[in-house]
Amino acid sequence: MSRWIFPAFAAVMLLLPALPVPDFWITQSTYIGLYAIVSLGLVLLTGVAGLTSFGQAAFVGVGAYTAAFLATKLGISPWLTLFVGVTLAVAAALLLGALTLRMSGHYLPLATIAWGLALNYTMANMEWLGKYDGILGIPALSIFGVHLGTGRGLHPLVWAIALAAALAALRLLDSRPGRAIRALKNGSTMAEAMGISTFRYKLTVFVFAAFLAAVSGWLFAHFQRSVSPSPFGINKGIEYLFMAVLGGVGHVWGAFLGSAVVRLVEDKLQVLLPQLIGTSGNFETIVFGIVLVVVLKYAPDGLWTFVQRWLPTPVRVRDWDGAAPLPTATKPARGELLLDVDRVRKTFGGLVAVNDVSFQVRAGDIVGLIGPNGAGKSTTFNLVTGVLSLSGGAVNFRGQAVAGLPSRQIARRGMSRTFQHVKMIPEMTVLENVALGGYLRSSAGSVKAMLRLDRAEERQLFAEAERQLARIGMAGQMHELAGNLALGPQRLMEIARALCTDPALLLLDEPAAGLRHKEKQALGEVLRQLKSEGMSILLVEHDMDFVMGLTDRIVVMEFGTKLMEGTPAEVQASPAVRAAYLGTEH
């Protein structure tokens, strides 16, 4: 949203109770605010981070039942019950996340379903929680002695919290940790290579979503003045996810739009459908199921995309001139042994993909690792960078063993890489993608980002990202969406992102693959410029013509073994290399 739209929307929602509108409108608006808080967590969790949860209603139940039990049974202040409820929800999220977030695929959705069912069963069968009747007589909230009640008084509090949560989410996504969270949806390989602990950020966003759900539950309990198990069942968890998807699961404001549409339409359908059909029942569920299928088919990004077309496109203000440079690491002296690959081996069952391959890279050199398709180059590359574990041998970087370390730890030591198939975040700009490379050179966390205390560091990151883009000739495209670039500029952007990590060694995995002749020439010029600046490069490539004029030495692989090593001239003159590429005549 532009700068004036958010304040205007916030003013309307906060002042709505003071306007001469029916009480029914206030009630509906309060429900929309409560639902939006939960859906907002799902936007971050599912739409941004790519983690599906059906159990958010259970976290809402934790907040609601904690408030109800402590306030009615023990007489504890409602404001203290908020702290207790949120603490319990966060603890549950930490435990559930620790058990499931390292897994892939369907394990997290199944775990959240199990969690939701288990908690709902507990609520419905525990005598001290009132079983199916629940807990009645929850006191209303009061601020400085003023009772808010359940209508016009509570509405501003609900919407103040909802709007504050939205603002915090927007600030989080536009930050160092936010870019790390946005990288999760596209897999962990690229993010880990930039030094990001993907598990840590999965857990962070999972806990944040649970936190929001528990706050909504606390508000819900004091709004309803009673709680029972039915609003916290698995069906409600699915409904929350439906709200997020319908509104736009990748957009913060989609949570509000989806919540409003579902609440208002559901209310109308509950009246109209029984009249049309002639019998009572939850027929609105059928309609919502059909609507969800249609939305997923024709508007997979949700309804917010249609609203977004009428809003001004936000443009990042270039405010980083004069920003202090990011810290840099000590670089190795020219000729120093940088990388020592000693008889590395990788087996997949009975297949030997890499068989005792050895080579070295010295500071200031460009070393080419070449061979025909299937020679084992990329596998060797992944062994060096920690993406794959060694079956045998050793890898030493700057005199330290790095075999067995996760790729983020190897990146921390000064090794940075690109990928055979470009890995980026298409929805982010070129500048933001490159700034992701500066993750290890910065430190601001999620709380700082939400409170906007990270702006000085953000200016440093964007200044460095622009510098690296200018270094490879792409400064003019920094505000383009990365997904709109052609393949050649995307590969150059990956190099800029790797350079933003301030590496001692740059590893390029088939950077010329799929490029046209002129794009290869442009890439070659960039690599020559980097070499002239003292950059050390390990270049994995199958295009012999491309590497001949770039490299100081070349290692040739065939069928997972090292065929030979030498200067470009020696490799070109080798009959064994010609046979590997062209075959032999019988």
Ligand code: ADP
Second form
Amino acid sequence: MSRWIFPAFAAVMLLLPALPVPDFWITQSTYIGLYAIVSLGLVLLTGVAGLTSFGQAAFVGVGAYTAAFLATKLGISPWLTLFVGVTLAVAAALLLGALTLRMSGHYLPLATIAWGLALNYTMANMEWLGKYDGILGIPALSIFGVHLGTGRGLHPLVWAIALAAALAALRLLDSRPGRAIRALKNGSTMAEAMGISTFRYKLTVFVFAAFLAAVSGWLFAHFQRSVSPSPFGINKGIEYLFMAVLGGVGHVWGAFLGSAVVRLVEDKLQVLLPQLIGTSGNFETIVFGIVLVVVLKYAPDGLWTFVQRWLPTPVRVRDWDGAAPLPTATKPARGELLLDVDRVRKTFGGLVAVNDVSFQVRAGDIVGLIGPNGAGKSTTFNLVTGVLSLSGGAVNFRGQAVAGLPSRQIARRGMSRTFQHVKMIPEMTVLENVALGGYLRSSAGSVKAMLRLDRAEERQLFAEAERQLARIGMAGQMHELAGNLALGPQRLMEIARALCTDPALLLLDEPAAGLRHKEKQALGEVLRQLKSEGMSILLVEHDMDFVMGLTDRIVVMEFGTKLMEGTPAEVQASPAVRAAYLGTEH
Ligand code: ADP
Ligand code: MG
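Output the structure of the form predicted in complex with the named molecule; the preceding block shows the form predicted alone.
So here's everything in the complex, that chain up top.
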């Protein structure tokens, strides 16, 4: 049944003008389509990627004013003005994004407010843009000699574009770049550790949203046949954000629902409120503000979630049998020096968290890094994986210095890690989470994904993700949502994701922490099996018993310094180690 919902909806919207519905409906429906194109961009940007823009109306304005100016003043064809308008909007988004997206949270919202205000000011004050009167007399569109007009003729074009945009967004989200985009909101550190440039995908989504806004603006100019500054101001920018949030942050179809609700309610309020209050003004904004607070309180996921309950949940068809394997890297020979940690040091103010610690990991070994709480294990781990910068010393991996590299560059060289506190995308399936690990072994980009030209590679990625899940005994749970798993399986899933990167060295930060006895045994079994397959592992662990039966060598830390290094038997026999552990808690 789910296969028919989209075609049926599309057919209704495209054929609506041919049905005996009033002109007013067509006008409203055209507005809804125009709004949906813009708020769709915000669903991706704000709902999925967690970035806020108040300036989408300004991008709409770029599309609209470019069309208006070029068509009326220079007589340029509308298809060329579309291209110019979109190019200008994309260029502005690239510039704004490049300046702000590397920085933390608040810079983008602030920059988009400034951008919205500046653009609106320009429109309202420039003689050549008609100041507050705007530009009149924009010609209507024609396609293949067919005059579309501004009513029933234009409606199918608006909706064809809106539906195509929705389809492109859905396809993008269900792809290699899409999984990276879905990791932006809550999984940036993890994504970077999987080799993903989060900056790049933030920029991609921001530019895509600006692109959609400019296309909507171009349509808007030809629909209204005139432009003026007010529909492109900050108020409208907030309204677009409102549509995206109301409809359903994170749901592509929520953009359509939000746009429809806002358009229809706004229309009613504009008639009703002045009658109630007695004076005219933009009072609907106040009502929207109140509604937004109520919606955020009682339906934080938006109205679409209520519709979604009545729709069948799509299931991923397992279509990757026989897919070609992903490329693999050449592995180091057994016994080769893999990781050389040479007198690394980390100070936090006056505290020396890691004090000139040195150790080595050779290919095929499991090395344990143990010590009481606060000994500096996680800090050492983060120095090796590039999450923290060194205060001194050097880290060499496979003969190359890696200190100072960002974690995604280190991942590229064949180091893969898990996290002391599990980092995953809870609303993605186990399979999709693990497929994130295959990012660096695949290449499909956003445009390819929107055009569905990435399917062969997707099958390869899912085949590999399933293979890694089978390796740790979790293939049976691949379609479950990761957030629904217990802690034990979540930790195993992280190991599968790390394995999916095809690593030369696996780094595990306290994989047994918080696990029940049975789960610890299962984890131990998985690690033993990986070792028998030749995997090299650096295991950071607090639980001494857990590492005893597993490791070839153990490095013991206390108060930031290396206390000793030896075989499990030597460590167990050491009075110094026993004292360190006794001194703290046991
Ligand atoms: P372990 O993983 O062995 O329990 P950590 O490496 O997390 O220990 O911490 C070592 C010491 O460094 C602790 O005293 C801790 O409080 C301190 N520390 C860790 N991270 C930071 C930080 N970002 N800023 C300040 N102190 C820190
Ligand atoms: Mg720790």
